[in-house]
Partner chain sequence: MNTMIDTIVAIFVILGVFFAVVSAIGIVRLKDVYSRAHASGKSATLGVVFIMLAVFIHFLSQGVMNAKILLAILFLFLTAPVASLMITRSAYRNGVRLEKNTITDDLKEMYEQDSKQSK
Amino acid sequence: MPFQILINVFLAVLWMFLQNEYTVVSFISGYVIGVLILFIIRRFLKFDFYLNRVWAIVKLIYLFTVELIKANIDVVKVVLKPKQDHQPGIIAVRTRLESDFEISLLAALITLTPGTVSMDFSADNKTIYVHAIDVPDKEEMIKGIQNSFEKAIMEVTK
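Structure for the chain I just gave, only that chain, in the form predicted on its own, please.
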């Protein structure tokens, strides 16, 4: 991916020199042309197109932002509720992620979401123990983490 970005920037700069215009508009048009060239030659060179991964990163950031806002609202509801009837709990989230980076990223995203904290990992690094401030349904929460953060991380890293 970094090599493709470097080639794309090189093509954009080359386009600026060929056009003899050193403006942002000329660079952007050269960058778009570079994206098209890389998209066309990806079939012949057998590499993944880097904008797919960039799009997956943007989706992960968007997902985290949405989950962050929803979690903040949920924590405010728990804190401001006159009757403290929330159900804190510890859940074990079994993950399909393989690398240490992926598992650490998942644990960090869980911890950065208000109301949840990644506490520990199992010996085989396949289970993350998470403490949550309100867990009405453990299975639903586990599936929510697996279908949102874990799935998005797998799209970014695969």
The other form holds:
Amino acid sequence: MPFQILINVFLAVLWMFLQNEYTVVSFISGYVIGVLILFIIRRFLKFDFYLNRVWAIVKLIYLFTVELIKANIDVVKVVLKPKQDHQPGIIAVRTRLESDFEISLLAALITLTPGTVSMDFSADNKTIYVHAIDVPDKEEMIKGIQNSFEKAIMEVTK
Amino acid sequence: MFDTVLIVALSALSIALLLLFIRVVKGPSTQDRILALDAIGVLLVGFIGIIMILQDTSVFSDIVLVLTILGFVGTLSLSKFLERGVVIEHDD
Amino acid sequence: MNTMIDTIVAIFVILGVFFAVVSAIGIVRLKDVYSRAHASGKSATLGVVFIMLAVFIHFLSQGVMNAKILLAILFLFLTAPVASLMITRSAYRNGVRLEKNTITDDLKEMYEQDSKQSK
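Moving from the form predicted on its own, what structure would you give for the form predicted together with the partner chain?
Starting with the chain above, the whole complex follows.
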């Protein structure tokens, strides 16, 4: 993957020289053209096309933004409800992620998404304890976290 | 018109800061106070941001950065200090 | 053109201030530390991020690319979850009570096992 980025930067610099125009704009357009060339010749490369991973990161960021907006609408609803009758609870979520970086990323994402704040880790770093502001269905909540974020993170760092 | 909106926003933020201050004074546990102080730090960043638009100057951008990081470090060290040395205990 | 950008900036500022005020009300109204962490960790952060985006757009319309503001947004996103995790964890370990209509508490079992093993 670093090799491909190097090729891409090289193509961008080449484009800049050919244009005889040393600005950020021409560098960026050269970079875009380099990406297109790499995309066309992607079958002859030894490694995976690195934009696949970039695309996974973009998808993760998109998912995160949507969930963040939803989370805030959720908080607004809970806070401004005239009667405070929500039922909070602490639930344990087991994860299949392995490295420390992935687990801390998952914990940070859980905190910024609807109705959940990550509180603590178990001793073997395999279980995240999550405080949820409203627990109508425990199993469904655990499944929701495992299906959306865990999958997206796995796609990025596999 | 635009300035009026910004000034109204500043007054609303001041009210929010006042509410948080109530929680700092009242808060049953120390963690409540830390939480409210952390939120005050975050809201102050927004306050300075609106003042930047109002006065049309970007000299405060360094202050915004430093305030963000200092608030974070303060919160972290306070809660770490409360946590350390305490044996895990449950006395209900 | 100028009024349009001003309108966009004003909308962002209003949204941000709305979320900030809601988080302040939440911190006053909700009943225990853990619920208050929801209000401060999510709403306050998003509110201030909206305000910072408004500042960024305002200076961008004058042709100034102020990257420090973007850095501030990045720091806010990085630090908010860690801060709320540390506060709730220290609250739980110091034995701050959960609200009375809490239904499940999985964390308690973990600590009970832990203290049994250490004995």
